[in-house]
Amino acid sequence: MDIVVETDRLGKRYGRTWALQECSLHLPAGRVAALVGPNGAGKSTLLHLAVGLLRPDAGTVRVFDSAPYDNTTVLAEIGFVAQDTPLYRDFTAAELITMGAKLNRRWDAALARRRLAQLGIPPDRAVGTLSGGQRAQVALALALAKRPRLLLLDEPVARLDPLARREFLQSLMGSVAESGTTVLLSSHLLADLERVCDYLIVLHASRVQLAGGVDELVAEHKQLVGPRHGNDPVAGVAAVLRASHTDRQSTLLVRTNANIDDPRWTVHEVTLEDLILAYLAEGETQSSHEAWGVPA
C-alpha cells in the first residue's frame, strides 16, 4: 500500500501552547480522506506542516517519503487551498491562470479554463469581485491546474452557502474521479464529508484520536441496548465510548472485535457522525484529564 502521507509523533508549538502533540498517522495513496475535530484541534497545522509552510518542532512528516519543507520536487506535486480561499483579489481569473503557468513547471491552463467556463465564472473580472462560492471555485481550479498528486483542502466550504458547497464539493469529486488524485480534506460539516470521503481522520486535543478507511470503521463500531452496565467487560466489545444508562437499561456505543453474541444486548448500526462524535468526546475527556493531572 503506498501512503501519501505519514507522520510520526509529529508536534507543533507556539509559545508554550502545543498545537499539535504525539500526531502519528498515514494516508494511503487514492483516498479522499476527511479531517475532522473542533476548531483549535490542530487541522490547520497538520496541513500547513504537510506543505512545508511551519516546520515540526517534534517528530516528523513525510510526503511521497521526503519531507516536505524546502523541497521543490515534493511541492510541485501538492495543491493546496487553504482558509478563506486567499487570491489576489485585484487579478482576474484569467491573469491567476496566467501567472500559475509562470510559477508551476507542470500546468494545465486548459483544465482552470475549462472548470472556470463550465461553472460559468467570468474569467475578466477581479476575483475580488466574486461571491464567495466563485473565488472558492477559482482556488480549487488553480490547485487542480498543478495536476497535483496529492491535494489538501483547509475548510473550503465553510463559509459557503449549501447551493455552493454542493457545487464545489461535486467539482471535487468530478476532478478527482478523472485524476485519481489524493485528497486531505479539513472539515467540520458531517453531512458534507459524508458525501464524498472514503477515508477519515479525527483529530482532537492535539492528537489522532481515529483513522482508517470510513466503511471499515463504521462497520466495527456499533450501538448495545441492554440491561443496566456497570464495568463488566461485554464479549466481543474492544472499547466503550459512550454510554448513558437509566435505572433498568444501558445503551452504549462501542468498538467491537468480534461478533456480540450475547442475547442480552440488541445490536444497532451507528453512523459516521455518530462515530465522529464519539471520538470527539472521548479525545474532551482526555484532555481534561491532561489539563488536570489525571490519567486518561
Given for the second form:
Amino acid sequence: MDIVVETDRLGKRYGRTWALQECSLHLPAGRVAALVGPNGAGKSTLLHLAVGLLRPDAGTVRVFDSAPYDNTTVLAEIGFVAQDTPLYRDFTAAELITMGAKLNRRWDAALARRRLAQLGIPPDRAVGTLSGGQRAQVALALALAKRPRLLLLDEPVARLDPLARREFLQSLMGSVAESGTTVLLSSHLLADLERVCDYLIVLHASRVQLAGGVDELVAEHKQLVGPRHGNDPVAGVAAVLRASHTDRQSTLLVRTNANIDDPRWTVHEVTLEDLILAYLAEGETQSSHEAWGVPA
Amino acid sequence: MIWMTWRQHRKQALFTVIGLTVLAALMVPTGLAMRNTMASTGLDECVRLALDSEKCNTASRQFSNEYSSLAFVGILFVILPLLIGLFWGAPLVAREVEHGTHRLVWTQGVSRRQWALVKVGFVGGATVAAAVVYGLGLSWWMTPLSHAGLSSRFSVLLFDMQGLVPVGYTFFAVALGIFAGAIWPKVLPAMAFTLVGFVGIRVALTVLARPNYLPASTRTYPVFGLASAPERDKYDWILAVGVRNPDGTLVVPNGTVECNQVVEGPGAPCGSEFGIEAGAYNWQLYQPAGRFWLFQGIETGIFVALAAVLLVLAVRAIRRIA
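The form predicted together with the partner chain is what I want next, because the block you gave corresponds to the form predicted alone; please supply it.
In what comes next, the whole complex appears, and the chain from above leads the way.
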C-alpha cells in the first residue's frame, strides 16, 4: 500500500508554544481521511506543513516521498483549499481559472469550467460577490483542476450552512471517487465526516491521539455495560477511554485487543462520533489552569 | 505570473497613470508660461550671458513676483515617492496575507521565490519608470525657477525634487513598503512603518549625510578694505558662514561683515561691537555648484543600495510566511 503523507516526530513551534509536536502518522493512498480536533489543535499547522507552506521545526514530513517545503514538484501533485477558502475577491471565477492555467503546468481548465457550470456559478461576476458556499465551490474547483493526487482541505465547510455543506461534500466525494485522489480533510463537524471519511486522525493539544482506518477503529472500540466496575482489568480490553458509573452499573468505552467473552459485560458497538469525543476528552487542560492561576 | 501580476495591479497602474497625467496637465502649461515670460522679458538672455544690468534686475524681479509661489507647488513632489511606497509597496505582500490569498497563490505550481521576483520586478520596474518620468519632467519644470536665481537647485528641497534622486527615493520607498509588508504582514502597520521609516531616513540623510558626501570647500575674504564679496557662483550650496579673527576663532556666527576702512568716522572702529580684530576675515563653508550631479549620483546610489538590501531581506522573509 502506497503511503502518500508520512510524518515522523513532526513538530512546529510558534515562538515558545508548540503548535504541533511529536506527530507521527502515515496516510495511505486512496483514502479519504478526516483530520479531527478542536480549534487550535494544530490541524491547520499540519496541513500547512504537508503543503509546504511551513518548514518543520522538528522531525520530518514527506509527501510522495519528498519534503514539500518550497518544493514545486510536490506542489504540482497537491490540491490545497485553505481555511475560509481564500480567493482574490475582485477576480471573476473565469479569471481565477485563467490564473490557475498561468501558474500551473498541469491544469484542467475544462474540468473546472464544467464543475462551475453544473453548480450554476456565474463566470463573469467578481467572486467576492458570491455566497460563501459558491466561493467554497470555486476554491474546490480550482484545487481539482490541478488534477492532484492528494487533496488537502482545511475546514472547507466550517462557514457553510448545512445544505451547502452537504452539497459541497457530495460534490467532493463524487469527484474524488472517480479519480482515486487521496484526501485529507480537516474539520470539527463530526457528523459530516462520518458520511464521507474512511480514515481518521484525531489531533488534540498539538499531538496525535488516534490514527487509523475508520472501519478498523470502530471495530476495535466497544462500549461495555456491566456491573459496577472497580479498577480490575477486563479480559480483552487494552485501554479504558471513558468510564461512567452509577450505583450498580458501569459503562466503559474501551479499546479492545481481543474478543470480550466475559458474560458479565454487554458489548455494544460505538459510533465514530462517540469515539472521537472520547479521544478529544482525553487531552489535558492543565496548562490553562496554571496560566489563569486557578486550581484545576 | 506576469498575467497574474498585471491582473492584480492594473487598477493601481491606471490610477498612477491618471495621477501623473493630472500632474502633467498642471505642470506643462505653467512650465511653458515660465519659459515664455523668460523669453519675453529677456531674462533668459541675462542668464545665458550672466549680465547684471538694471534691465536684467527688473526682469528678474518681475519673474519672481509672478512665479515664486509656484516653487512651493514643487514641494508637493517631495512626498510623491512616499505615496508610491505606501500604496504600491506596503500592500504587495501584506494584503495577500491579510486576505489569506497567499495560501492560494503559493500553493499553485509557482515557487514563492519566483512569485516574489516577478512581483517585485514588475512593481519595482513600473515605479522606477514612473519616477524617471516625473523626475525628468520636474527637472524641466524647475529649470526656469532656478535659472531666474530664485534659489539654488542645490538647496535642500529643490535638490530633492529633480534630477536622479526622485528615482532613488521612489525605488527605496517601494522597497521599504514591500519589506515592511513582508516583516509585518498587515496593511496598515506596514504603511505606518513605511511612512515613519521613509521620513526618518530621508531627514537623517539630508541633514547629517548629504553635506558631507565630499569635504566642503571654504572661501575666505577680508572684512576690511573690500567693496563687496568676491564673485561666487550663485548656485553654490552654502553650508555655513561667519566671521573669524586672524587666530581662527569664530566671532560672528551665521553672518558676514564688510567694512570699508578707507572711511574713518567718529565712534568705535567698524565691527568692534562683535569683537572683530584687525585682519579678521569672512568665512564660508560650501559645496560648489559644479558638484550638483555628483551629489545627485551619490544620493541616488545610497538609496538604490538601501532598496536592494531591503528587497533581498523581503524575499527572504516571504519564504518564512505561512
